[in-house]
Structures are given as structure tokens and as C-alpha cells.
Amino acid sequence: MQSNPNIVVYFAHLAIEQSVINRRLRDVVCDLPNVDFRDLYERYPDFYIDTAAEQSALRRADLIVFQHPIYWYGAPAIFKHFQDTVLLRGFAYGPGGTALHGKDFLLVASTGAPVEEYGPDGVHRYAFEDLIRPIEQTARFCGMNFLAPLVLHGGHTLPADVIESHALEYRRRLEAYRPAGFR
């Protein structure tokens, strides 16, 4: 039985100094062994990614994780660029693009507004399930198992231990996960 499965966790945060939800949801588990925590913007400040790099990466994952917050009802734009630049046709999808094929995949992301704004009576009209489609139709596309997501609403007015409380058990998921073909 795989011990140690391999999990990237693919992390942007605007303004991470500002964060207090996403720079503790990064700090309770970047220091995981089996874990290889890449900050996109850190590593990318002018947006030149790697291709090679982060395909290398994604090929070594069971496990891939995107954190991030939600800005208008999507990811950072780092992360719009890293799907165009890095899931090539060839690599992620078409004809012998099979490198994600089997791998799960995880959300992990905050909102500042609480779930019941999120439906057809709430400010944002639609259910959050709805509104990250994209994101699961991109894990889906590229042959990856979208995992039930870890996500945490009302970001603005959260008490600290309700944000110490999901830490932890995004900790706890990533400790505990195994791939699909040793659970």
C-alpha cells in the first residue's frame, strides 16, 4: 500500500500579508512532507510559467489541490493563466493528453460572503456549486476526479477558532487522503 502519496497543492492569494483565512489554510499545510506547496505567484510574479516545471509536478501528484479565494465567482487570474499555459492539448486533454488521467483533484477556497447569499434569494443568485463549474468541468475535461470541495464561506466575519477549525481539517484531509486505487 502507497504510504506517502504525492499531493501539489497550487496556491494565489492577491494580497496573502492581508489573508487570514488563506495564509493559515497555507500554513497548516505546507509543511506536510509528502506535500510540494507551490504559491503561483510567488513563484511567478510576472506570470512566465514554466510549463515543464509545473507539468513535471502534476505528473508526480495523486493528489492536486487548487486554494485559493474566490474573486468574482472564480479563481485568481494566475490560475486562468496557468490552465491556458500548463493543461496543453497533448498534456491534459485531445490526442495522448492522458498525464492527469486518474488523478483527484480538490478545491480549496474561501468567500467573504456567508452561504446563504449563494442561491436564488442571496445577493450572488446562484448556489456556489454552480457558480465553480468551470473548475470542476476543467477537472472533469482533463480526466481527473473532482473531489467534493473544502470551502469555506463568510470569510469577512469569521471568529478565529471557526478558521482554525477548517485548517485543521483541511490538515486532516490531506493527511488522510489516498489515492482511489489504494483506499
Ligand SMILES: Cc1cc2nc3c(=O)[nH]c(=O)nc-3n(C[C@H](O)[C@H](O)[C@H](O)COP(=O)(O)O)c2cc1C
Given for the second form:
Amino acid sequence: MQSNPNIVVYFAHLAIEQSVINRRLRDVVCDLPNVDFRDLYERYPDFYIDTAAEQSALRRADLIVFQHPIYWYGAPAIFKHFQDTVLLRGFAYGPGGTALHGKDFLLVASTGAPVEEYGPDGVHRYAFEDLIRPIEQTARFCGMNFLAPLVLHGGHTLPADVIESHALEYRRRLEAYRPAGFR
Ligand SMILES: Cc1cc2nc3c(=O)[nH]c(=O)nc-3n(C[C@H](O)[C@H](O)[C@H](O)COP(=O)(O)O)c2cc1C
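Output the form predicted together with the named molecule next; the form predicted on its own has already been displayed.
Up next: the whole complex, starting with the chain shown before.
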């Protein structure tokens, strides 16, 4: 029998004290026994990311989660820096770069705008799925399986019970997670 699957959650928020959604989402998953919760701005306030330590954390994981608010149609800046300094040739892609092959990847994101604003008639013009293609394609390029993202649209206009049930759904998804072929 296999032990619980390993999950690493990478988290970033620029002003956690002002966060409503991601703070609650963080709080409901960070204490799960098989979750390695890694707050990037807390660990690396100076942006000097420890590449070897993060590559080890990624190697250990069956499921890799990126959790963050959407800032300017993408992830907070430190996530881009994380990709540039950790997902290196020979590790994540290129010759011998198979460390992430077969792992699952889950994006957990929140937006300020309601979902109707993501489409041809909305202020953000494009479907949300199209705006996150760079994240999806990065995961796929590294050989990972891109799972259906868990997204909460609407930001601080949402009632507290909607945020709470979304948070519990996040926790349930991590608790229920099993890699393909896991018994
Ligand atoms: C720098 C910055 C950029 C943002 N860009 C977007 C955006 O492109 N689209 C959007 O819908 N919301 C945007 N927002 C709103 C945040 O996504 C929203 O406030 C956040 O998801 C709410 O989660 P929180 O309570 O954890 O902060 C932005 C907010 C900030 C501070």
C-alpha cells in the first residue's frame, strides 16, 4: 500500500494582511499533513530563491499547486521569477529535464472581476481560460498534467459564505487527490 500522496502548494500574495480570499484558502490547506505549504514572498522577500531547495520540493511532490490572486492577467511577480530560476533546462525541460514528468499541476486563483467580465462583452475581453494559457502551457511543457483549475471570480464583492464554501472545496480537492495509478 502506498502512503499519502505528496502535495506542494506554492503561494504568493503581495499584501497578505489585506487578503480575504487567499488568506482563507491558505488557512484551510496549510495544515494538511501531506501538504508542504511554501509562501514565496515570506521565504524570499529579497527574491533570492534557493533553486536547489525548490527543485527538491518539486521532486518530492505528486501534485504541484500554484495558489495566488490574479495580478494583471497573470501571477504575482515572484511566480514568474520562480519559474525563471527553478524550472531550469536539465531539470524541467531539455536533455535530462524530466523531473516534473507525470506530476499533476493545479492552479488555484482568484480574480477581482466577476466571471461575466471575462469574455467578448466584458471589460477584460478574453475568456479567463485564454488568459491563463501561459501557466497551462508551462505546466504542459514541463510534462505535467494540467488539472481543471479552481478559480474564484468576483473578489471582495462575494458574500462570506461563498468564499467559505470555495475554501472548503479547495481543501476537499487536496484531501481527495490521488495520482493516476494510485491505489
Ligand atoms: C496589482 C493587482 C493587479 C490586479 N489585477 C487583476 C486582474 O488582472 N484581473 C482581476 O480580475 N483582478 C485583478 N486584481 C484583483 C485581485 O485579483 C483580487 O483583489 C484578489 O484576487 C482577491 O483576493 P485576496 O482577497 O486574496 O486579495 C488585481 C489586484 C492587484 C492588487
